[in-house]
Structures are given as structure tokens and as C-alpha cells.
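The form predicted on its own is given below as one chain in C-alpha cells.
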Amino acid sequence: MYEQENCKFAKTHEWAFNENGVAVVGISDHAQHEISDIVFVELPKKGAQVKAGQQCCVIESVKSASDIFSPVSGEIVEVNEALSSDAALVNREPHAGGWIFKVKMSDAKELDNLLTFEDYKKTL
């Protein structure tokens, strides 16, 4: 489980957790509540290059579609295949089994540009 307190957050509600230079990425608990009943996650392509702040996948709920942005730059090295058959994992476990993708960071210092959990809470 990726404890909120140990994650960094983008203003667009994505979280990142650094695992030895690979950022595990998901959406915040707040964001999954706002999106509500998630029915589909369009996962990014493994091997794709992403830049911090770039739209890289989409989450669809019963009421809308929401763009998801990469909080860091690098290469997508893994996607959460479990979401293909159970997109609601993002609702049930936004900081555990509901992670969306992993990025091998090209510059881990980009994490310094993200918000701490305490700072993120202040933006809500």
C-alpha cells in the first residue's frame, strides 16, 4: 500500500510514490470520490515516453471521462492490468491495488515539484 502521507501529489490529483527511481502513479482518494463510479480505465501503453504534466490515460465513470496526467517524466514500464477487468479497484483502493501505471523516471528531482500530502490537502 502506498500511504498517502508518503506520496507526492500533482495539482491535477495524481499521486506518485518513488520505488527506487520508478514512480508508481494513481489518483488521490479525493479524486476517485469526485469521479465516482469508475467503469473503465484506458491504460497508457507500456514503453511510452511521457513528460510531467502530459495527459497519458483516461478514466471513465458512469457520468464522465477524466484525463489522467503523468506527474513525472520518463518511460511507462508497467501498467496495472487488473484494472482492465476491475476498474472499480481505483475506487476501492486508490492507494493500493488501484494504482494505474509505473514510470521509470528520467529525472527523480521532478518529484520535488509535486506537493506533499499536507500541502495537497490544503488545496482541496
Given for the second form:
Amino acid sequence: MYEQENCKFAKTHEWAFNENGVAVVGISDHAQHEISDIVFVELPKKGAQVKAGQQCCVIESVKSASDIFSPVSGEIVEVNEALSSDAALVNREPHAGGWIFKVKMSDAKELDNLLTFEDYKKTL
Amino acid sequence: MEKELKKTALYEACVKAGAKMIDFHGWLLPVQYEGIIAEHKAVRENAGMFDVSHMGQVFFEGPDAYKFLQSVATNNFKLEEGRGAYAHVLNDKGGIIDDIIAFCLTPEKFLVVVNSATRQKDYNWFKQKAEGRNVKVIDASDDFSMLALQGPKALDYLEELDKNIKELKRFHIKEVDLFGQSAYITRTGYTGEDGVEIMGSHAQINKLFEWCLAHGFKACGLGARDVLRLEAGYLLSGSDMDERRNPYEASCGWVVKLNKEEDFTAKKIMAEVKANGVKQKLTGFVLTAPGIAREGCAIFKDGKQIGSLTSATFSPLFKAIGCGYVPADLQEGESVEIEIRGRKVAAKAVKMPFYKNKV
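Show the form predicted in complex with the partner chain, please, the one above being the form predicted on its own.
Let us now look at the entire complex, which starts with that chain.
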């Protein structure tokens, strides 16, 4: 759905997929694999304003909590409620049903500051 | 500068089996292989194995071995040969230095299994207390590797190696021939399931590791072990209890045998603690709203902090569980709040263990 090749990546392992000025945000396949066994996602609040690089959400595995940073600035317009009952969706479908939140971007040019999938892979 | 981490003799075998390693009190140990949830399930429903070679083996040997053990440990070791018991080792003020399981091999020889993080401290303490007594305290930890083989099917699989293994009773030990060498098997564990722990030479336990992988056991890491032990209400020495706490506060009053004949470290203090009751007590909590609590999270009652969690985790069986010291009058079922990243999440006090199997 949000194919890796069509996403931009933050060094902190979040991806953003541009859907007409709204960035769909999730975590990379590499990140879900590293975190493993995701059991809870503390979703951000709908309507909240976030800045690029700002911590806005927490993913919990059995053993640890990982901060998730918004890769772009704007307003959180939607959160993935499906994760409330099935957080492991992030493990199973990191680039599809496991998306986490959507940001109405205040400056879509910020996407240019993120890495392409090719460049992201080189950082791993 | 990075400190040198110790590796167990099973390190290479664990890595080969897919282990992800972490630093556990100076030891490089598997935190997980396939995943904590899959490993937890294997132990609850089938069989799992853990490299616990970091744990310590100390022998008390000599004419005074029994009396000495009685004097440094809280439980009563008036046991028949081949039997063991769980106990606390206290400092002179009654604080918990460590928890141990000691086995009677002969009236003049006991095997004491101690925790890795406290191994040196335990040994020094034993040595100090043994001065002038007719007992040798021997730290043999470096000679042993140790595997914990746990789960409802563990003994079924192991029957192929030792057809009499099911005759070994809970908390008993026996010496067996394993791959041509002698090894100790104890029917004990830290998971809440039936199973055994096997201590032997490094080569032997490496062989056993390979054998178990090929005979139904799933390799499991410390991550799953921590969830399993907390569900089963087993305390973690150094986290859930330490020298600032006594056994009664740790809800382990049953390991203090005030009525045994022998005097033991802090016996008098323990009698007073028992008579006067404790102000704080280790209590279990289950979250009743979404969230995962972690060690260190503050516990609130009516807006006031009453304690903090000493252990906490996600549990596949109970969602989010933890335990911590709170006022002893907090009743089972009472509502509290646990603060997670500044957010107060509803929880309730429960009796430990969270999980009880018929082991």
C-alpha cells in the first residue's frame, strides 16, 4: 500500500508517504524487526501539532518502549485506531495496515530532507 | 572504553541458534531468539531451554557444612539427601543479600546455586561467615555450565536421555551420567512450569544444548524468562529485593524458619519484624487500562505516590503486570494508578503469583 520505494525515510527509522499533502507515517521494516513483538502503541492525539523530528508516539514491545518521531511538521489528522486492538499489525504490515498516524503537512518540502529508500538502506 | 563482557561456554551455540545478545550484569547472554512471545508460548505449552550458565555454583563441604548452611540461610535445611530448598541469605541487619537454592548432596556436602550478579558478594559473605568453622566454601561456578529445561513437555522429551527423570521429585537433585560424564539434575526452575535444570561440564552442556534443539526444545532468552518468572511470582534478586528489604517485606516470610533449632544471621531481627509486622510489602499489580508499565514507574493511590514498580512487563497472559513495594495495608483488588510517561493509568492490586500451574 505504501511501498518502500515510494516512501521517504527519517534516520530514526520512520517513513512518510505523501498522500496529496497528507503524510502517512509508519516505521520501517528494519525498525519493526529490531523492536520485535510490538504489543502496544501509544498513539498521538488527533489535532495535535507536531514538528519534524518531534517525539509524538511510543511503541512498546514486550521488553522496551521506543520513541517514534514525526518525520514532518503539521497537524495530526488521523491515527490508526486498528493498532489499539492489534499492535502487532506494525510487525506484520509495516508498510500497509501497520501505518501509525497521518500528518497534514505544513510544509511538504520537508519531505526533501528525508532519505530515499535506497539511501535509507545504506544507513542500516 | 568498552568493558569486557563475559561469555558463557554456550555463547557460540546460542549465536548459532539465532540469539540476539545483551549485556546482563557483565555477561553477554541471549535476550531472545525468534521472539519473546513465541518463546513464552513454547515454555507455557511445550518446552523451552535457557542458557543460565552465568548462575553460580558454590559448594559447602566438611563436617560443619549442614550447620553452616543453617546459619547463613533462612530456610530449614534439615533435609534428606537429594533434597533442596529455597532460602534467603541475609546480612546482619536482616536485609536480603541474595536468594539461593541449596541441595543436600550428603550431610557434609551441599550445593548452593546463587545468582550471577551477587555471586562474588555471596561468596565473600560465606567465606567471612565460615571463618573458624569446619567447612570449606568452594566457588565452582567457572567449572559449570547450566541449562534450564522448562515446560509441560520438557520431561517427556528428556526421558529419552534419562528414562528415570520423571521420578526425580520437585526440588530434588540427582547426579547422573550424561554423555559419559557426571552431571547434576535438579527439578527446579524459574518459569512457573515443570522442568529441570542441568549443571555439568562446559562440553557436556554444549552437547546437551544441541541435543535439546533437536529434541523438541525451543531456545529461549532472558526476555521470555523475565516475563515467565514475573507471571509465576518469582522475585528477581537485585530488583525486587536487595539489602534494603527483608523477606517479610518481600512477601517471602515463609522462607524464614524462626522455629529451626539453629541460630541464623539476623534471626532475632526477623522475629521482631514478624511480631511487629511490616510497613511496606511487595505487591502485584495488573493494569486495567491500556498501556505497559515498566520498572521504576510510580504507583499512586488517591493522588499520592505510595511506591514504585521494581519489575514490570507486558505479559501475553495478563497484558500488563508488575510488582512494587507499597504500604502493607493496601488490599487485594484495590484500585491504584501507575504513572507511565507522565500519564496515570488505572491498575489494581492483586495477589502474586499472577500465574499458577500445578507444578
